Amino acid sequence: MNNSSDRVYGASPQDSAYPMRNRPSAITSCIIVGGGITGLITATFLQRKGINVTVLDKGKSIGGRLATRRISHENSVAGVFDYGAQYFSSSDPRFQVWVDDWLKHGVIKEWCQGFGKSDGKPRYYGVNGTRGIAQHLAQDLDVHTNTKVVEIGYDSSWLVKTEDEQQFQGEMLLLTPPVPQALDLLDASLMVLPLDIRFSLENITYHRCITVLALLEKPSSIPAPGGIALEDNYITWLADNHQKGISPDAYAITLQASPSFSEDYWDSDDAEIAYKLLSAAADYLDSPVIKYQVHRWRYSLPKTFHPEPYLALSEIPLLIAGDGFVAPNIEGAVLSGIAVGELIGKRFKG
């Protein structure tokens, strides 16, 4: 790939040209890496228009940070938390017609409408966890989880390889992980980006997270709704998934760390984390811990994101899209998929 100055770098959706070469008349396939919320927002919106789309995961369960889990400690009953994103809002018209479409089919509920206090302002969770908003949106889609890609190439069309020797082709590529992850992906495959976009998908950089995931022997302490942000140098957010909805059954409680602490303990062993942070939460928790486990997210919240939704070369059908664009959220994701499966979409004739 050359580094040519004729791409669309970052456009706008509405924008009615495309420049890029050796592109097919007409996209009928899209490849699309990452089982995030923005891979199926955009999936989902291609395939509505006909376009054959398949979505690659390396995870086991698809949804990346939509992510819920399920503990159980002996003959007790299971804890469900909610691990990853924990809830979100809406203030885009675009995004809320798939809010609304959500709670139609009873994705999802309001859970508050602040914490602490009430603004007016709806905070939404998943009925079944976060996870199952993505499980939602992958229910008709082609999607396969455990499936690490390792390199792609391009010649008229992309072929893309798989940790377990799988191979898939189509049109368009469209990659969602980490924007690290996906420079990563880049370079295993020998492909330089020119290095206007390279510079500025290297300055999207992500917070650590450590998430300690907490089974109560009686109800916590956490003030209704059931949840609380911290300004603590060990813990930034509390969530009682009991009181939130998830977890009827169990008194299941999230603890997520600071970015500090969660840099400063990144090694440390699972003991010396819980330890700390079930410690420092004591007052908010005020039972016994029957069981615990800690989750790591390397790749957290963005802490600097491209304002764009998206970047697109010009030399080969390839965009790049995510939580590292628009904004560090869920809205922001979503609308990062929008974006891109309207310019997909407006490059198909059904």
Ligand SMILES: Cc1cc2nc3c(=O)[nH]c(=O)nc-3n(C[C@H](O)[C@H](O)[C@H](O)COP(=O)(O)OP(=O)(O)OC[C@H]3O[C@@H](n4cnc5c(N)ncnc54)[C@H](O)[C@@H]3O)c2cc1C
The other form holds:
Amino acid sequence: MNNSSDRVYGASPQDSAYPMRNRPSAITSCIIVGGGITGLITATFLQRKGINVTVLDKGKSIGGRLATRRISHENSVAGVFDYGAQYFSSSDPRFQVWVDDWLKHGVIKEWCQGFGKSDGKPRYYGVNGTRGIAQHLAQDLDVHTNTKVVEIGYDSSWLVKTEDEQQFQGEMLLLTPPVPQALDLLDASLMVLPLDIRFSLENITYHRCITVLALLEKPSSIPAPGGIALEDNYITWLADNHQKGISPDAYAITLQASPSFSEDYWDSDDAEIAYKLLSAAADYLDSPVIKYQVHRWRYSLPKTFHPEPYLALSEIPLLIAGDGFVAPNIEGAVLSGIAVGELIGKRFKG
Ligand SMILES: Cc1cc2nc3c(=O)[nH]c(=O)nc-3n(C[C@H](O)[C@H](O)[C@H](O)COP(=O)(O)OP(=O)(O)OC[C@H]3O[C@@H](n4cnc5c(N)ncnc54)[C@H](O)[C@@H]3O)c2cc1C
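Alternate state requested, the form predicted in complex with the named molecule (shown: the form predicted alone):
The next block holds the full complex; its first chain is the one shown before.
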């Protein structure tokens, strides 16, 4: 790899901000910020090629928007909720290879071939929730959760500083957070991007999504197979995690609010949001609600995305990938992760 540039980007290992005692002990080939599906696919791909890789994620658990949570009430059994991505399909043979592997290992199952009318195209779900897919990928990787990256700097190698004052050093850096969060990190690190790249990244924007997780006393009346897309002002999607198969012991419902509701009620309190959404869904619930939680996704699905699978800087080994590239869903994120992995692999081979 050619690190010929003598320009220092952001804070560097030589800065006084990094005292000797805090210096990282080992240098890894590639640091990946973000342990969502994009980061984990790239990490798996690189590790299989014998390239050292370290994944850093700020979340308590791995997976990002592949999110699954358990909720119980008093002594009742726990409901299991997918509250980020709900299901996925596959149309690209490069993604299908991963899908087949997950099917073989029992990580995913076919849920149905369409909600309402069948179109013959499988929709898959994670057997242990969608987060289970991330956990499966992460099991053999060097992954650090609860590790928020707050500053990056480049001076012949990368130095990555975390909120809890750890430091990681790497030859290449891949950023996979939702693009506005990646830009915030670059800005906080005083990294100036070439204008065309900055412009492309600022064009990638996301919908907000408020999600309500409701534990019901009785089975819902959401029709089989347990998921329904609505053209409603308030709700766009309702899922019955019990029918789906991930919540065998409790009736666990996920409600996703429409983009307009999510914008309008973003700052409302949880009780008002839950009241409005649960009332709007009453016909499908058919049961008292025992307990609910509200989750706010500031970045859910990309509204606009970049047509190329990643962005790469030519001057320094910095790459940016994720579902804001290729297509705004799990398949798009995986294709972005594969493409950027191929590029990183080639650079190391070179
Ligand atoms: C409510 C909702 C419903 C969805 N439904 C579907 C669906 O049904 N089907 C589908 O295909 N897709 C769906 N999606 C989209 C899908 O979840 C995403 O496309 C995909 O998970 C994106 O993966 P990613 O790795 O690119 O990003 P993320 O999953 O967002 O991963 C980025 C990671 O970066 C981490 N991070 C951010 N900043 C830092 C930092 N400074 N330091 C360290 N770590 C950091 C985050 O913690 C996160 O884990 C849905 C998303 C949401 C939110």
